[in-house]
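Just the one chain here, laid out as structure tokens, in the form predicted alone.
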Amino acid sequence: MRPDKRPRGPRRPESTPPSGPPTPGLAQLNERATSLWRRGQAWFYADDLMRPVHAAELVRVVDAEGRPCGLAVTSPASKLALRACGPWDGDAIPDREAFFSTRLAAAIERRAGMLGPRDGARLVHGEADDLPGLVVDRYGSVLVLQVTSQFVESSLDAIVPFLAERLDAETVIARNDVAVRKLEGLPQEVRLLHGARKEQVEIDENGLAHLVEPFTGHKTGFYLDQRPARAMVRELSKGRSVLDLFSYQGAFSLSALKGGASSATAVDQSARALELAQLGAQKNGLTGLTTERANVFDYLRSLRETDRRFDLIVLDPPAFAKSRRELDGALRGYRDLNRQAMRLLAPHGWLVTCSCSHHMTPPMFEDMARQASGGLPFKMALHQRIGAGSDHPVWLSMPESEYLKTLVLRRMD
């Protein structure tokens, strides 16, 4: 789950609040959040327990009747009053260093194919490695942290010295500047945790070199989770003129450049982007990048009045819905955007659709993109859907989880 999206959380009714004297170091769930936890649910709210929680810290969870769950954090500040940890042996509460330093030691044994010198992976996704709160994005010899939680707040000391030294990292670094904090009582900050300060970083992804810069790039600087859809787009380029929309540093252009795209254009607003877009072009030797710094609507609209096509086209827009309150006008842009796409493509051209908000769940996007077919004199067919990559895995139990959607289609004639 990307760190900068606030959980939505399990529909439910209206309860009664949680009353008695707090309990330090034990959280007791009541009767229909026991269900809840049994069942692989996650975040719990105030109400969903039968006390109130005192503190921000690591504790042991009973369920309605006693009988031990697991562990897990709380936070008195956020409306996730509780957040699992899953199990743990014996009864007392671990240390912290014990606790970090075993899930942590976990989460990168389940990456070990991903810890080349200069592979990039997420190294820990939050709660699929049962750590919320904690995110860790590794560049090489750079690791990059993002914390939306009081307690792994308070417990760096533990964290940063462990990975440091298990991951013999060069730098470690706090992208805080996420606004979910705030809902922590966190303030937003970018600061350098260990080491020595590195601006920019080369990372490698299947034989392509990527620039990342970890201090000011999106994210924590680079877009990790789209490497299946790269390499899709790889695999479809060969001769094919390609239209990368939303491009940011043209992680999409220069893999449809690797897999032979006779020629692509990368589309975004940030001219620093682009300069990176052309500075790993000129790296990986690559020719046929035409950049084009505009807003995407204004760029597709203006498009209409060109007889221009285009064989590939990667759609990969920021989140639009990043509450549930925006879906409806969210669902409008993505609409209208991949409508316009469509229309640009080539007799057989492809179409890669992505979104990246968790509030947009895999059907209603579908469902979207059919709409946005509707009425146009070709058919379009799905050819595959892929989500993120194996280091960002999704729960069954979590569909908030599976936040990146991506539809391969294809214009039929």
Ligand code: SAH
The other form holds:
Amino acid sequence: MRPDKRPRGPRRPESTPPSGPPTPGLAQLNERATSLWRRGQAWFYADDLMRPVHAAELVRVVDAEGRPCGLAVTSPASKLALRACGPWDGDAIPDREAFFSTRLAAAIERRAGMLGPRDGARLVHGEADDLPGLVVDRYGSVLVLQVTSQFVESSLDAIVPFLAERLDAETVIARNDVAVRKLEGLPQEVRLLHGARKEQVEIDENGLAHLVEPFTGHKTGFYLDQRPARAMVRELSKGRSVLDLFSYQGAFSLSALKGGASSATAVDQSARALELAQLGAQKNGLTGLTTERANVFDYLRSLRETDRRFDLIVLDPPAFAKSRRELDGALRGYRDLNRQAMRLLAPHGWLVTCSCSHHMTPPMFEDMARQASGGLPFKMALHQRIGAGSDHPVWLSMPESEYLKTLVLRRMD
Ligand code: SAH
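Same protein, different form: I have the form predicted alone, so give me the form predicted together with the named molecule.
Now the complete complex, all chains and molecules, led by this one.
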């Protein structure tokens, strides 16, 4: 989620700019912000506060009446001046070691069942773990951090040794090549933080081996968030022909083949991703994978001239709407793509369609699918809604944290 925008919520009435000198270690909410805080709001602007923020630091938050609310992290560089990070006993400000070791231990504890020696899992999911500005993904003995706040950046000396020791990590990497860092005045970089450089690591997902390249792969190396949708595809695939559009390294295709698919065609523009898909198939002893390096839009156009049909299609494009302004165009894009995919379904065929745009709400996405199916010579039924896995919790007070939407649709014949 881009921290330059506050999640949907009550409209912002006019407010007065903060006044008075900054107080280190303390932030006071104005009256309006106090009521937003009580409703679970996590993000606040400078003009929600009684005084300007002092530095990128941990602060105690008090409400307009001076009553204690909890801890937050402030940032003078970003439009988002303050991000909540949960309660803390007493009224002192914890030092960085105490704060991070407590929060990180709690986040790891929440995922205790997902930490076999070769498992991939998101261990820290920002605000949902009361750690705004930090993502930690684990790929076996490799940890990949994504840091998007100045405070977290300046606390790596407390975070990295704790994680390395607690999780027995051989390698810790910062994948800080995300554009959102610019909003905090932070540089774009990929850097080794601890241990030895490791270009490739093998993880296990539901009994399937996947090869992850943490320095160069997309995101932190792998789309961990699609684990539940891949399990669903595996369940539906027996004896079916599968088309995996925007496949990346074919994690959906491999899941389908593991589930007994008769064939899987993975289509992506990235040559390296498709090489990894083939290597993954070999590693898992799976046959029946075809990879097609192509622009999906051209590929779909070329299929239109054939009578090829598929029993199961996965449609998992990159986020089309990077901002609210792009939403209308994005909706049209999703609709066209989904309609084309629906046309390629064999009778009784399944379409597993996804959107990872934060700005597209689940009802909007469903509405798009409804429109895409309009005018087709068959009906489409909605079988299931799937989100990201439980290691990517959605914070109820922050609807945008539900960014991944997957619909399991079926052609009715
Ligand atoms: N389904 C994947 C994740 C897909 S991410 C998984 O479960 O791991 C989106 C993918 O779309 C990326 O691999 C990117 O290379 C690819 N991509 C983006 N635009 C594309 C286009 N126009 N044609 C083909 N591939 C595209």
